[in-house]
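Take a look at this single chain in structure tokens; it is the form predicted on its own.
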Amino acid sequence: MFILKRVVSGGGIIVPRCTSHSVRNFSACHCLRSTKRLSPYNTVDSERYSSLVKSVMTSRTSSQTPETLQEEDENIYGPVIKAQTSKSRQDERVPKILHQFLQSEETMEAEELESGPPVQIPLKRDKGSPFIPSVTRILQQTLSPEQIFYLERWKKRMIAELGEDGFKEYTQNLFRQGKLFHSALEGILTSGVTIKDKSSGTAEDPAEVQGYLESISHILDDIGAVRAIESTVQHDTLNYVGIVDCVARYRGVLCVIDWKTSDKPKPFLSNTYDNPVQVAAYAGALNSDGNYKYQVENGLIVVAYKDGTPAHAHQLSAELMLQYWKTWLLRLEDFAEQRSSHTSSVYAKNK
């Protein structure tokens, strides 16, 4: 290795001179530059340091994992129970008695069936007669744990946003709008005017329902041969009553039709919750009610929107109706068990 040294000549001029030294003498030469600084990390246990870094990084990323987020959500709202489909519940339970959905395979001639005005049988509650529960009441009292959870969660959020009085006013407005919508729709379906001419509403209809009527206008174009409007149906064997919104032909198929309103889009049948069970319950009661001389195998759920967005129509085939009919029979069993337990507890207290 060659190193430059300073050599002073007689004239006082510094002349560089090349001198060779071995590598082992290199560290002894401190005239050219200072000794190289040692990094403090050189004395660190690299393996231990690496473990520390991994530990810190792991703790930082794991705080945002789905598992920890779910734990946080459960601490706030309680454990989340994944909803099961109607089909999966039926795989676990079957009705103790499989009551018939259709009471007769025979139907009347089309001309006779389609003649005459729509039937409207009012609901009568005689004080002296025994109480008969409605379809709506039975469904409300036999909600599954997950349905109750999500319903209560929605209610708490709405109250937090609107307050107690605001939420009460909100629900009252929903009920009133639904009633006005059904009333306006009844006028359209029972009037002598062609449905297509009145499907978008008139100036006589309340402003609050104009959007709903516009929403279902394309559905009404496919409705014909209306057989019943806001009419009571009763199943004497299973002991329940209901009021069907409409029985008519939709695209040529006779259906029990249920009209719904919603603030949020419901493009899939699964978005309608217990509505298919409700329709199956109405159809089963109608098929056993002597006031109706025909049988209905199919259903239709129409979801209308206030802003006039085209409504979603969810058709229930005969096969689907049978599935939801079985679910309805299970709900009836649950309701009967609840009433039996309540009666037993009241009897025990009074004993």
Contents of the next structure:
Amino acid sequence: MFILKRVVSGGGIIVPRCTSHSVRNFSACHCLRSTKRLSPYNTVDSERYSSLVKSVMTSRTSSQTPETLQEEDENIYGPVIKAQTSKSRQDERVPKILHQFLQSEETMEAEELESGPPVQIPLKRDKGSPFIPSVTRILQQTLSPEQIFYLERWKKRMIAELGEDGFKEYTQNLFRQGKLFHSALEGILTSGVTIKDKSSGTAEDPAEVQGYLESISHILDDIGAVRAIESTVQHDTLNYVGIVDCVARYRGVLCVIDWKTSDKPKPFLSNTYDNPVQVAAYAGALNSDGNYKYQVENGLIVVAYKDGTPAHAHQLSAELMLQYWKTWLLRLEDFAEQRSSHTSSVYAKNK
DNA sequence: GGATCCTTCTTCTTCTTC
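I have the form predicted on its own already, so could you send the form predicted together with the DNA?
Okay, now the whole complex, with that chain kicking things off.
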């Protein structure tokens, strides 16, 4: 088996073509005879092992199979939490009740709504009123077993590298940067000065957000008619709240915009994990919220980078938003189920 | 005044050789 692996990684046995000299039979080519290092594997009876080698080559698996990887992870990180549903089954799942994403046919496209400063509705939690969960909380509590596994693994690796305190400092720093970036943007977008003039930031902006602001400057060029900043949205029937980063026109289309900071590049929408679901959840709430007299069908996720590298902007079409709205409804169902099973278990305990 | 809330982020395979 060792020989086989070496043959495979050494290459050129199954497809014995010499790429330098277009000689079909690599072992017959003069370059092989003249090379300083003659591989002992050239003497391997390739005919005899061809089917075996072929099976290895075509299976596209490395010596580390999912099984061995899992075994290794279990040894290092403890048992893996298995997915409850397969991906295909998850795709087939449909919300029990398909709540509307858009509320009324008559979408107010009135120009007068676009004039004036953006709204900023603060979050009010009345003491007497029942607790309403937030978008972030629901997303956090309904992560898939895979997500939990990868996050836990990442956390353990980071702690192993930085230590408990180092890791705490690292995450605090990430949060601080995100918050500073958001507040700097809030200042830029709410100020009367045109976005473009302010996109480079101001003297008051801390040095560590300058790169992020530079990163999104080309995005800000395409943003106009800012209508809401850091504003609370509440779904009137689905009973959840959230705070939208921004509602504005991006390239002429009204969007719920979510600003993100990231150390790693996120060039694809799939790199943003639950962010699209979060945006769809906000938009759906906003569309049902009487405080907003318009509907938002599109979304935008902007990932900014500290070193000033141009941000990645992921635009969510109305169609995509509907798709993520359904995912959100499923997450809401899971959350409700979780809560009811929790309360019933508490009830049983107290009985 | 203290506690809590909403956010802020973090994930997706891995190894060697020329």
